[in-house]
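Only one chain is included here, represented as structure tokens and corresponding to the form predicted on its own.
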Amino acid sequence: MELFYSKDIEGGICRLDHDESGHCIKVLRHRCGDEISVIDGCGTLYRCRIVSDSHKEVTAAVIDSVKDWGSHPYRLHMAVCPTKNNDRYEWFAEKACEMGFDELSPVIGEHSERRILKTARVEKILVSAAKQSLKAAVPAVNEPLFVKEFITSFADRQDTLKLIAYCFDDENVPRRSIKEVLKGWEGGEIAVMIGPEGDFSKVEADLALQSGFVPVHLGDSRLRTETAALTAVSAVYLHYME
């Protein structure tokens, strides 16, 4: 199924940007009168008929629409520290989008080696992943912020299941399996924090626990940041598939 992406859909008219138009006209050879399917990134699929086939800006009339197309029955917010290798982070974002998540917050921890992330590039990858996996919603990507800022912003959220995955053990607050914790959750948003290669600091972990985050583990294996993040997305995805 061919899918196009547009943020410019209003008044029954859909316009594709330069890149999407070029792909539509030059590569796929669509012309006036052809029907195309367009996602808006917010969850709606539009069936449209091309009325102007310029390779610089395709204009199409909306025939009908389907809300929540390709949606999932949960809301998942991933807060993941950028990896030293940008490609690994982008790989995680792409694969996580294929399964289903809603928002990505790059967080900078005390042990983070990378503190800069080009969000525009990640956003572009997510658009492609959403189209490939037949979803009309594209996950939102926030600007990087510090781990402590993210934790504080979630401190008062009572309707969110807040999880933090770290590697060290605390005798006073033992980590539980993410699968076990998800079994007891009956709705609302899920937020999962995944640390950098050097893990979260003890200070960050303590602040998270004080703010209502539940410490979880992802199994016995020691996982890279991007693998741990994708494992968490998989756990949520499979939980709701049961």
The other form holds:
Number of protein chains: 2
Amino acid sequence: MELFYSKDIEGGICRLDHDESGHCIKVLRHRCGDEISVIDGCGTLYRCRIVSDSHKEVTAAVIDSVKDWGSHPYRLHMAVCPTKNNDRYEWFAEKACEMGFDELSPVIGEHSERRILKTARVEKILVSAAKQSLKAAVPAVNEPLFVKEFITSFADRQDTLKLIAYCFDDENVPRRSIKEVLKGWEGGEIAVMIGPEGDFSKVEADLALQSGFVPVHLGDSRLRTETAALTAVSAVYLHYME
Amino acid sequence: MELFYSKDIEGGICRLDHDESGHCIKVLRHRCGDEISVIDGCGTLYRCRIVSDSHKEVTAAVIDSVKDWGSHPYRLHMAVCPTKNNDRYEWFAEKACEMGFDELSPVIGEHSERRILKTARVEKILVSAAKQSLKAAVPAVNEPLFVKEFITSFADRQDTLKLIAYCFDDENVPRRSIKEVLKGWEGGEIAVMIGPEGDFSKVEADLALQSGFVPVHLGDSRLRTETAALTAVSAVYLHYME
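Next block, the form predicted in complex with another copy of the chain, ref. the form predicted on its own:
Let's see the whole complex now, leading with the same chain.
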């Protein structure tokens, strides 16, 4: 199924941006009168009929729409430290989107080697992953922020199961597996923090625990940052699977 | 932790091949008397002392060894059709190895576009993934074979939970989720078949069912071949997680 993406759908009129218009007219050779399917990135699929086939700006009239198209029964916010190698982060974003998640916060930890991330590239990847996996919602990507800022911003969130996965052992703080902790959760809101190659600092972990985050482990395997992050997404995806 | 890989460990003597020797002597500058850790790819970790530090062939004397180092409590054989794009297949192999699996069979289906796979590249990736995730066992990679050959070779395997994940709907054959099917399994041997971009053919699916394969789905998301394969590995990994 061929999908287009537009942030400009209003009053029954849908406009495609320059790239999407070029793809629609030059590559797929659509013309006035053709029907196209457009996702708004917010969860709704629109069936539209092209009324202006300019390869710079396609305009289409909305025929009908489907809400929550390709949605999942939970809301997952992943806070993942950027990996040394950008491809690995982008790979994680693509795969997590295929399975289903909702928001990505690149978080910078005390032990983070990489302290920047180009969110624009990740956003592009998420749009194509959403199209490819037939979802009308594209996960939101936030600007990078510090681990401590992220924790603080979630301190008062009582409606959310807040998880932090770290590797170092602390006999005072026993960790259960993410699978066990998810079992006890009836709600739909989940946030998971995944640390950098150098793990979270003890200070960051303590602050998270004080702020109501539950410490979890991801099993016995030693996983790379991006693999750990995707394992957490699969754990959530599988938890809600019937 | 720095690990070397050797298939040549016998009578208390471990030899590193040309590449590993160069890395050990030229890059890491080890010399006679140094202690190194070596995995044999079959599950055992050896602590050794270098007795000859030639950068072409390092020889080391085994001090002691640990069996089943970094092992997992199941045996998982993944039969996955090659993806159009090789990187995606290699990516799957790396991530699956990090989580834990044991054998990879590239299978060629009736709908497979890509009908070849260079197993040597995948083997290299698996060796470094095993080192990176601290496992002494490196998953075996078989030569590509046809889907029907793979199914036939498993027809008499009663000790194995045999799963086939396909996408097309067949109201005569209700599918349960991989999670549900795993719940009912007490054994440790599991085999999972993942089809190509064009899915398995009806003929292949029927043959699998006749041969005792259980049809499963991987949830509501439409997943790429490599994502579907990794989701199956995570489902098994999480099933055995305590």
